[in-house]
Amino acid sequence: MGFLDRERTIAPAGFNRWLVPPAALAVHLCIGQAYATSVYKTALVKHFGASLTEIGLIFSIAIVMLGLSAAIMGTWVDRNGPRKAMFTSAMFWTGGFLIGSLGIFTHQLWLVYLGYGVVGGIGLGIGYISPVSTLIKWFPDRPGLATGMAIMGFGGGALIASPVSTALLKAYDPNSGAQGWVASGDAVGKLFLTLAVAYLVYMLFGAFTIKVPADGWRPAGFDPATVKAAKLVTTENVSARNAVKTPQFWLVWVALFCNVTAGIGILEQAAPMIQDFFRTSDGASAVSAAVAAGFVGLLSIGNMAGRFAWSATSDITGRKRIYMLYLGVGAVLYTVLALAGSSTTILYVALAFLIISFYGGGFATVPAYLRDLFGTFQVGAIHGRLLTAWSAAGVAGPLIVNAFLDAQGKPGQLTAASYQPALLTMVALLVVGFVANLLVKPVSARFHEPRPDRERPHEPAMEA
């Protein structure tokens, strides 16, 4: 399969870097399906008799298997480019649904976490840090920016998944129109082949047109000398080994994680959320299944505009600055949504879209991030490397809602006053963030890579 080879994707002199992130795009699209999760969730809990955190464990593996194969991966990811990469990704993430729908129609819960979880979240990793280093490469003037247009399709992947799979859900169920209607599992399962089917060929369009730039490439009129020199952004490299030895790469690392975890919990139960927040007096909800569904959809906007907006920003202001407005601010925004967020549906929209714009700024600012302070050579390694913080992320999120949720009491009896507690669990979580991120400073140059044009320093020889 030479044709995967980093050798064939070297782009021809004249190519057009503005072609790159189409085909990072076609990835992420695909593997942002994982965001819509929330739209089938509660029919996989009728189907298999299980509860909120047993189903919600579905979506837990699979961002804890991202974040190991993206760590696990990433090295030769850098080393092999991203054509075989984005061709390895859709192998799983489309394997993963097809074992997935599998489990489902067989009732075997574990083969969905095998297919679903482990299959597929090693898919989603694989595919989400391969075009990374590639944008980064392309874009050395704005990098913000480069990682911000591939990484947005992961967040605005449930934009599209979301209503397919709810059009989808009732054209496989004959049930569909009646009141109340809970998807069957049947119909869930015919919905994960058909997704396989799609994002397979979409995936593989991706994988094929994706470009690397040949070596010593620049953009036309960029001069590196140019670039605004900031306190944070070094000239010099760290590699992947010795970058997770330094304090600013675990400094990182907890402020991601709590910046995700935050809004990963409100992500995976984004649907009944909002319809347990305007429960009315008895019992049933001022808000619909469908509407519930768009509201689906209008988070992945704000998740996918901000991964573009906020890390395009970040090129002015600087990461570190702009982490500070994700986690302190975020911090104001989920106390007022646990608070208040249940007295007018506009507050609460506009709450719950900033908070996951600032979740999905978070994502495509921190590989420009880990850019500046540790240089380009192995980025895209360390960038695996620091993922495991959204595999770590992708249980406690999940893990403390859904807990919470199930003291309260059933799916379809909760109310606003249920969610508090996990709300202001995640206000405490972003504020240790918050300070993480403030205590980030230039990395040592004792973890810098020796440069060709540096004399090495004398070594005494040893005596015999």
Partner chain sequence: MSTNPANHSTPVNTAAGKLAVGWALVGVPLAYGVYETLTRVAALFG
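Given the form predicted on its own, corresponding form predicted in complex with its partner chain:
The following holds one chain only.
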């Protein structure tokens, strides 16, 4: 399939680089569906007669596979270019839905694990990193803005998939008007088939419109010397194999891990948490389920907006400073939330909104941070390896929160005070992340790739 090769995607002279972000967004909006699985979670519990944990495992497998496939396939993505990567991602992601629907129609949960979890998860990982290095190359003057636009799509994908899935489930289930209705397995299976077709069309649109810049291309009026003026920004290149040997990679890994863990702590518990924070003297919550759902919606907007706004801002402030904001101010906001969040709902909502915007911002800014530290050579592969921090945080975040809450009491009886140990643990984590980010310095020259005009300054660090 030569038409997918990198060489066939090189942009002609005069190509408008603003055509690239929609191609990247087309992929990220589709794979962002991963955050909308709660729409049919109860339906699957009923259909399979399984526990919430067993159904939740589908999503957990997908996120673990995202991290693993991004880490393992990152170099392949960089070598083969975005079109082949996006095409491959589309095949895996939509293939996952098809296998998953087969599992639902035939009542075999393991097929859903294999389909949506494993196969779909591989599509998630490849799709997530596929446009990143291309965007950075097209926007050397605004890498934070460019990656922010794409990664915002991952947050936005759930906002689209959630109402569309609800409408489709109602359309596919003849009993949808019944009181206390839960969608049938048949309706969820049909939903999976529909999403597979729609996502295939969109992702192929992205794959066939994306282009890479020709070697040596620069935006009009762009002077690379202005980028180098920042202390942490390199014009050198570091391979993915060498990047993981540097302290900088692991310091950024820790910073991302801490930021994501703290954000997940709120996201996972968003709806019950706001209800628990505002209980009246008789133990009932002053916050209704509808208001709690509105709060979850607001957090989704904050997550998406933060990805774009903070990442774009990082082009002006620098990546290290914006991470100091995410982690440092995040720790302060978390502390206020833990100690005074229950005083008024406005304060609580505002704090949670800002914290979640920092969570999203951390995801969107990190590719540009890696570009600054390691250059553009294998930034996609390095980003892929870094996303293992997300997988680890996906396990650690809920584990920390649930362990503390389990020790405090039963769901429905918790209060604002019950959350303090978990929230203050998150504050400690954010402080650790803040220190890790503070320690980030420019990468040693011994890790730089050799250039034709000069030899490597020290002993070669490359293994192969």
